[in-house]
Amino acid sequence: MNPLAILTGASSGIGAAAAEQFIDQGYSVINISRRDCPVPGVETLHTDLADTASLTGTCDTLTARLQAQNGAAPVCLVHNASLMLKDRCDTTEDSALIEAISVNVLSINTLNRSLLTAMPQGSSVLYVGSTLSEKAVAGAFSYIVSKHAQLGMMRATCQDLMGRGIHTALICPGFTDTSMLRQHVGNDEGVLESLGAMNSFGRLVSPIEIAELILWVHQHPVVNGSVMHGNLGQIEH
């Protein structure tokens, strides 16, 4: 039986490459989104991270396949889906913060909660963090928050998991090319330019690096709790 990775946010950007990468390496791919993945053999179960019915449904659904693996194959559980709002700590209604943390933050506790019990060993479950995961800038009030609370996340889950043969880590990439950058700074090319510059290689990340280094992680367990930078040396201010 193939090995497993289930993905959230696979249809573009980071988890679309992430996805690749699995499926060239023989993997089975579940891509947990509202949209499809783009690459060819990839399954996508739709799903809302936000919305506790559609969640629920998949997480069934997921049980019920991982049950019937009954540890045949490891599973590398790939929390990737993120949502960033422009917003600032003195204008943000609660009603913002809880949809970033319903996505960023929640949606993990649901799928670890419903998945965990039947990963084997070999397992992993990994945590797509940000460089804003441990710093912060001004303007996206809610996204750092709940990337703050994705590093306690992952340090608990590696605590709580100790003895089990199921290893995790935090993989914080830097300014990476991918739609939600570009949507977040208005596709403007001369800020997308400047924040390529915020690094020693002068360039933003490729998701495809990114994809790299989560397959990496996942595949050596001595990185256990470990927070993975993926930024080319970023300049620090």
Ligand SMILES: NC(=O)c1ccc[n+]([C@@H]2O[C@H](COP(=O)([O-])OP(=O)(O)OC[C@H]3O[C@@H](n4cnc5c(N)ncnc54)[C@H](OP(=O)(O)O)[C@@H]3O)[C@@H](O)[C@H]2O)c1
The other form holds:
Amino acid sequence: MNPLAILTGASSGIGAAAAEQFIDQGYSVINISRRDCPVPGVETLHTDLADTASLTGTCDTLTARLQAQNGAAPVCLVHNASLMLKDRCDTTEDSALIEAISVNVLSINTLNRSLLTAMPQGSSVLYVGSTLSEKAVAGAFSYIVSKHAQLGMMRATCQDLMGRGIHTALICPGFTDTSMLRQHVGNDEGVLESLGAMNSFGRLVSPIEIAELILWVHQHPVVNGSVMHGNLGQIEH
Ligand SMILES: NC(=O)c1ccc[n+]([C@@H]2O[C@H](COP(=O)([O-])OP(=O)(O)OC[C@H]3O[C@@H](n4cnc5c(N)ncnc54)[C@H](OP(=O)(O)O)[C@@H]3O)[C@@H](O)[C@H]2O)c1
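Complement to the form predicted on its own: the form predicted together with the ligand:
And the full complex, kicking off with our chain again.
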């Protein structure tokens, strides 16, 4: 039986690139998002992570599949999808914060609660955080709150799964050339260029570089509990 990779947000960007890496390695790959994954061979379970009924249906489907496998193949569960709003600590409505937390934090908890029991030894739970899991910038309040929460979730996952033979890590991309970053800066090529200049290599990170890191982390349980940075050496101001 093929090993299985379950990724949220593999319809674009880093998630789609990671799905391709796993397909190339012979994994069965399931994407959880509203749109299809563009990578041939990937199955999409159409899901809105902000919608409890939608997510519950997907969890039921996945739970039944894992139970049918009866632990025969390890699983790589990648919590990659995120909602990034432009907001501030002094104006954010609770409803907006709840939406961001629903996608970026609560859906992770729901998936973990549903799937972890049936995940065998050799599996992993990988979180795609951000440079903003460990620092803050202005104008991304709910995103920063939820990315910091993901750091805590990863550390708690490491402790709570002690002895299960399942490892975890938080993968923290820097400025990566995806639709999320482009939308956040209003598709301004000048801003993208200046963000690319904020590291040792003078360019944006490629989604493939983060995808390779995700696959590598899954294959190396020695990093259990670690924060893995993928930012080309970001200049700090
Ligand atoms: N790009 C960067 O510079 C950067 C930097 C640091 C961290 N990251 C992190 O990298 C991860 C991937 O982001 P990306 O840059 O690859 O962005 P992206 O290309 O915009 O992908 C975001 C993914 O999240 C999914 N998603 C968002 N809201 C969802 C919802 N309500 N339900 C289901 N899926 C949802 C989208 O799927 P659908 O729209 O199809 O639902 C999409 O597949 C995120 O966790 C992000 O925070 C990115």
